[in-house]
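In the block that follows, a single chain appears as structure tokens, in the form predicted alone.
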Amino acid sequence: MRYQLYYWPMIQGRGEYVRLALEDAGADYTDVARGKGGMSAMMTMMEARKGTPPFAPPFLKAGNLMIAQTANILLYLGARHGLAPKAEAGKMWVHQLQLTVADFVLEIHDTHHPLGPSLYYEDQKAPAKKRTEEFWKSRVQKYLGYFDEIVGANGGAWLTGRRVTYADLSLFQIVEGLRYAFPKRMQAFEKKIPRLTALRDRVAERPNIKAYLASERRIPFNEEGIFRRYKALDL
């Protein structure tokens, strides 16, 4: 099956978690909006009100299926490409972990846009600074400490033990993104999550991921996505 991924063509954003899974699986896919006429096609699909239209990207067309929401897409791909356990309990556990990642992604975004996405960062610098301080004081340790402990508790290289899952790939993106957005803070913090940073390194060395990261398909981090580098927030 040739998948069609629909996401904004200029940022990694939430679509990157899907791209990482597709790339690791060696799946045949098209990043539609990055091609000619792709943005128009994506907007047309979102404006539809019949059938099962997606609310917002990312969404994935797989045969006759149209699947939206990052965690929902990954639940589908994980079962079909060996990136999730086969047992129902295991599938739900990895899905649960991915939903927790989604919660954390929202908190990361809110460090630079605490008053909402309709305002520019420049319109909310003071609230962003306050939100970022609270984020690094309590939220980062709460989330990343949790994931670090899960890796250790399962006694393997990955969250569930011996086999990689899409949730591991997503945590790679979290660590990479925080390193980009908060290089100073992250450098000081990483000693607290050694198992998670080691997991990040293992993902980076997976052949398909390594090739993807070196290719033009990997959109560079920038100040339009979820992870944004503002010096005033990285003190």
Given for the second form:
2 protein chains.
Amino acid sequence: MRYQLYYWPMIQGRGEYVRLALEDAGADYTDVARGKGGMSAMMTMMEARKGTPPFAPPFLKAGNLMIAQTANILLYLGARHGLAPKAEAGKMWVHQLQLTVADFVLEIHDTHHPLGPSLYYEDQKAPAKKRTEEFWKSRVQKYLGYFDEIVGANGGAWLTGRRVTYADLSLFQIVEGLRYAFPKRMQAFEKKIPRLTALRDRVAERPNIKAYLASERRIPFNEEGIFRRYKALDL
Amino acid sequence: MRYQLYYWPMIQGRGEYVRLALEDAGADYTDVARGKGGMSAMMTMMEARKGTPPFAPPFLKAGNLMIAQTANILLYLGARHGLAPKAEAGKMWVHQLQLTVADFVLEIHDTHHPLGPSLYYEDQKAPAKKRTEEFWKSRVQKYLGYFDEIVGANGGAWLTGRRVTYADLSLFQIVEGLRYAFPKRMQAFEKKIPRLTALRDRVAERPNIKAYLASERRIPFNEEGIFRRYKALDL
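Can you switch from the form predicted alone and show the form predicted together with a further copy of the same chain instead?
Everything in the complex follows now, all chains and molecules, and the chain you saw is the first one.
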């Protein structure tokens, strides 16, 4: 089946967690909004208020299914492409981990947008600095320490043990993104999460991911996405 | 099966979406942390770093399964208690709606905690006022208008048509919570979401929910939860 992924064409954003899963699986997909007429196709689908309209991108068209919400899309793809355990308990566990990644992603976004997504960063620089301090003081260790310990408790390779899951691919993106957005803070912090940084390297070396990262399909990080490099927010 | 629900004992919070589903289903459950020794049992489980430890409450013990993340718990309960369609497409659609509710819940929480969950409201009153203004200016209409239109497009009773789902129960909680936290703003706003307020009434009249709301099991709203009534943030 050929999938159609709908996501903002200029950023990695939440769509990137889906792209990484599709790429690792070697799935056949079109990144619709990056092609000609794609943006207006995406907007039309979002403005529809019948059927199962998405609230926001990303969303995935898979045959007759239209699936939105990043973690929901990954739940679907994971089952079809061997990126999650088949048994119910394992499937729910990986989904649970992904939902915790999603919570963390929102907190990362809030570091530069504490007053909400409808104002520019430039209009909230002081609260952003304050929120970023709190984020690094009490949130990063809490989230990343949790994932790091789970990797350790399961043998040190992947979150669930010997097989990679979509949640591992997402953790690659988290480490990569924090390195981009907060290079100094992250460098100082990384020694606390050795198993996560090793996991990041293992993901980067997977042949399909390696090819993807080297391709033009991988949009570079920039200051419109989740992970933004603002000097004032780093050390 | 008798479920064990683990959640903070003094607030509705995210646990309430699970409680509403359990109550509507007439499921047999213990609200563990509200009983003797329950808090320490909950903390012990959270601090375990083997098996499938939850990152945060709520979590549900269901036989051998330990499930965390509100939307994940509801996905599980919905399938077992007739609170979601059985077919995959419908199941994913309701889950998608619930994940959008979850996003909105986080934005509601951020109105009083824009600088992060680790600081007190009293330490962030001015940014909270600003964030609340933005929230009512651009977010409430976007989210609630979306759900209101979906109810309308499916016949006007419930989100998916003729049968109630756990996502409908969650929308009851959203309307109820916004009425508590922002009585004046919500009163002025409600005429824009007539189908959602009618849905709220239909949920409140369901016999099991009605009995629950009248019982001591329903914790009253208070200023420790998601929905907080701060005069400075209302009109």
